[in-house]
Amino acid sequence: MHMKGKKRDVFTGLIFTAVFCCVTLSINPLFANAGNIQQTDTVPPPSLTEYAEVADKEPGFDAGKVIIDHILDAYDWHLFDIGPKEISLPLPVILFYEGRFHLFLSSRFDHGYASYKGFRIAHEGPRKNRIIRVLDDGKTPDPEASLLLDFSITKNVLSIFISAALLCLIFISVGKKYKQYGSRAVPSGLQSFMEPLVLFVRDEIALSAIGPKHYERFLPYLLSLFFFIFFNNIMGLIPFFPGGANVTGNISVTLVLAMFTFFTTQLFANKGYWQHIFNTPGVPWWLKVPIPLMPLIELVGVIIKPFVLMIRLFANITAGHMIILGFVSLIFVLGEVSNAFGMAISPLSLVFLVFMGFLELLVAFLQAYVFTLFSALFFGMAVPEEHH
């Protein structure tokens, strides 16, 4: 590899991730948040007392809500739980709403159960989870609230932000070995882990499905967009902060995802693709003229590519996550059951545990190879002239 052709792919790179964290920085709260635009919620959240008298009727373990909060985004960053006290990591939140911007720390929300500044997380109705503006009694929700937007740093925001930042701290670091000693020199450390990747993404994805002559073009997307799926991939398995945030597994993450390779193929699709698309060569004519069966069909399939890699990233990821939970809680289910009960199933449950998260890693990297490899084969046939 030469010592220019990597230094440019590098820094191309960490643009394309920056450009990657900040067009899902701004989607991701809006996604999220979409039904906030208007506040019409007729049931309004339930108070501290009841929240107290839910709480000693249902003491007992709930895997549901372990499983579904942790698959969720959420405005602050849970750590640990001391006792009934739950420890976590408050996050900016920032709403414009009537015209200026209120800026304060998730904790004024006291984990879902106060209201500040006329705003509350929601619990019922269909915006629950989501922030919501309120009456004065702090509880019911306005009904006739005006445009609120929502541009808090979520958790898995945060999460894009610390892998966007290692990222970085990488690349430049191997970059700056390759500068330093150039291309002969034998990799050691970070550029012996990453040069194998960084030529694997380069030969057996870019190379081989876009051909020879217009690759290197696409080579920097390509490298982006499988390291940081990869990443974050990884770091959704780690159990502790900084990870075990779902980021891959969020459905507007893979929606911006899938948008950065249905605009890349458009942009740079030649005259051979959209005359394939509107005149397929060897269709009969019939099925062109007078209804334009094929174009349409040809046009449908342009829409549903980039759909079909938003939901295959997030339903593996997020169904990963699921399973790993599922038995973790199996053992705190069957505890309360019984304690020998939870301890039988606990030996169990570990070993599938540790298979589960081993065959976890295998899919981080196959679900970061296979979106980048779909994204290759989309670029391919927007030249496919140069395509062999």
Given for the second form:
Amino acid sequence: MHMKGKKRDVFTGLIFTAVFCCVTLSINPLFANAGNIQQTDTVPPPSLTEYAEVADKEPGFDAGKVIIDHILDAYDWHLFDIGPKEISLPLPVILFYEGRFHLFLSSRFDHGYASYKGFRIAHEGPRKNRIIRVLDDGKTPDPEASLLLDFSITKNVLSIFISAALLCLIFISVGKKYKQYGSRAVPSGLQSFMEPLVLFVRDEIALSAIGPKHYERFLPYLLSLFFFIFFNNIMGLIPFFPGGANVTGNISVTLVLAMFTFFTTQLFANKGYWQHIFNTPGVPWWLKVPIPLMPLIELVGVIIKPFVLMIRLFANITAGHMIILGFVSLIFVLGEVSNAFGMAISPLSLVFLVFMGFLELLVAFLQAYVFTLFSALFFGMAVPEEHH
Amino acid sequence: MELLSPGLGLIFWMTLSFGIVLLILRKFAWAPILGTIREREREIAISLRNAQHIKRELEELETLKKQKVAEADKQHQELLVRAKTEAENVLREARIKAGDDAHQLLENARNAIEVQKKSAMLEIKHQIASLSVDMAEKVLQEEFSDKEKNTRFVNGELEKVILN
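The form predicted in complex with the partner chain is what I want next, because the block you gave corresponds to the form predicted alone; please supply it.
All chains and molecules follow, beginning with the one already shown.
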């Protein structure tokens, strides 16, 4: 029994090593790409337009660009490179402009190098990496463009769809099992894996933060929230196709989650909560009456609470992705100086990557836990017990 | 800064999909899962209480059983002792009775023998008497003169024999 557990640990380590080797390999073509560009430098000077193209592609390996490109959302899902050719999954672009919907695949943009129907992915400016309206030349932003609403199915949106579908699939099947076998059956399979987590959310988060009187009302939301964040965190750690998107490290996603918590708090809040905000008990009257200082501070607190939730999850997950990518990039940055350097640093990078991989697994769980716990605490504040 | 500026499309799709996930999971996952878990916890609590109850009952039964067994054991012992003494009594009585019977039988036999003996003696006496008479007759036929004197003598002799 003991031996078996040990074996499995080693096996997990191997998987991680393999996974990060894959990351290394998938980044490798980028490095090769850099080499190609260096080669083209020796070729006779290119024409003006060609030169612009080359300048656009940025010569050499730019770790910052690689990392930021990964962290940000994208209009197509980059799968891998074959030599200089980028293989990516084109995603639907849905634009609403001047009362009309425009729907086409993102492959029309040719990885951001082309414009289509007067739309283009901006390379600089305040809407960098987003779709903007351009003039007829297909380059300059249209200064008179009206409001452009972008409902594109981006990489993150698709990733959310995939993990949402997965989440529904898994928990509906688990729910079915409970329904089918009733309360006298011993949990098995996926059910026995999920049950401790469900019980953890129920007992350690909802019950302890909200109290036995009200916790059941918030339980479905808290469970969904926990598993949604946890799933997307884990998916973000998988470095290839269905995973790898930085969903929970995207400010829009954490904003929506924080908004859900915020609105749920306000909708379920009882008299005690509002009294606590506008007429805080145990505070001297002069802090409330001529200038409503306490109510103002409390109101600001109401906004700050979900804001902090949003920032915490976003920053933690983004930082984790950045560190992992940083270690991978280190190999190529040093490899550009000299091949031997790159070779020398790669075992060290790999060790750090494995370590970070485990740390990120912990963070994936921890951040899901923290977000859910704080949401539960806010709900607990919204429905204070009478004697409070 | 693009890192920190939320996008409209992503917010829209995220709100939509998370909302749908929330509704679906609430109805098809959390309701059965939490319901069943709660039901199971209730059953476990009831079972535990029942087990306690049954244990107490069993303990009571156990003491009752012990009591009964002890009682039965005592009765058994008593019964055994009584049976033994009774058997002994019966045996003794039987033995006494058998002795008495044998004695009686012996007595009877002795009495019968006595009677037989007496009657045999009487027979012999008669036989002897008739023989004597016959003998006397013969003697008398021989000696007519002395007939009276002889008879007197014989009778006197016979009398002596009988008395012996």
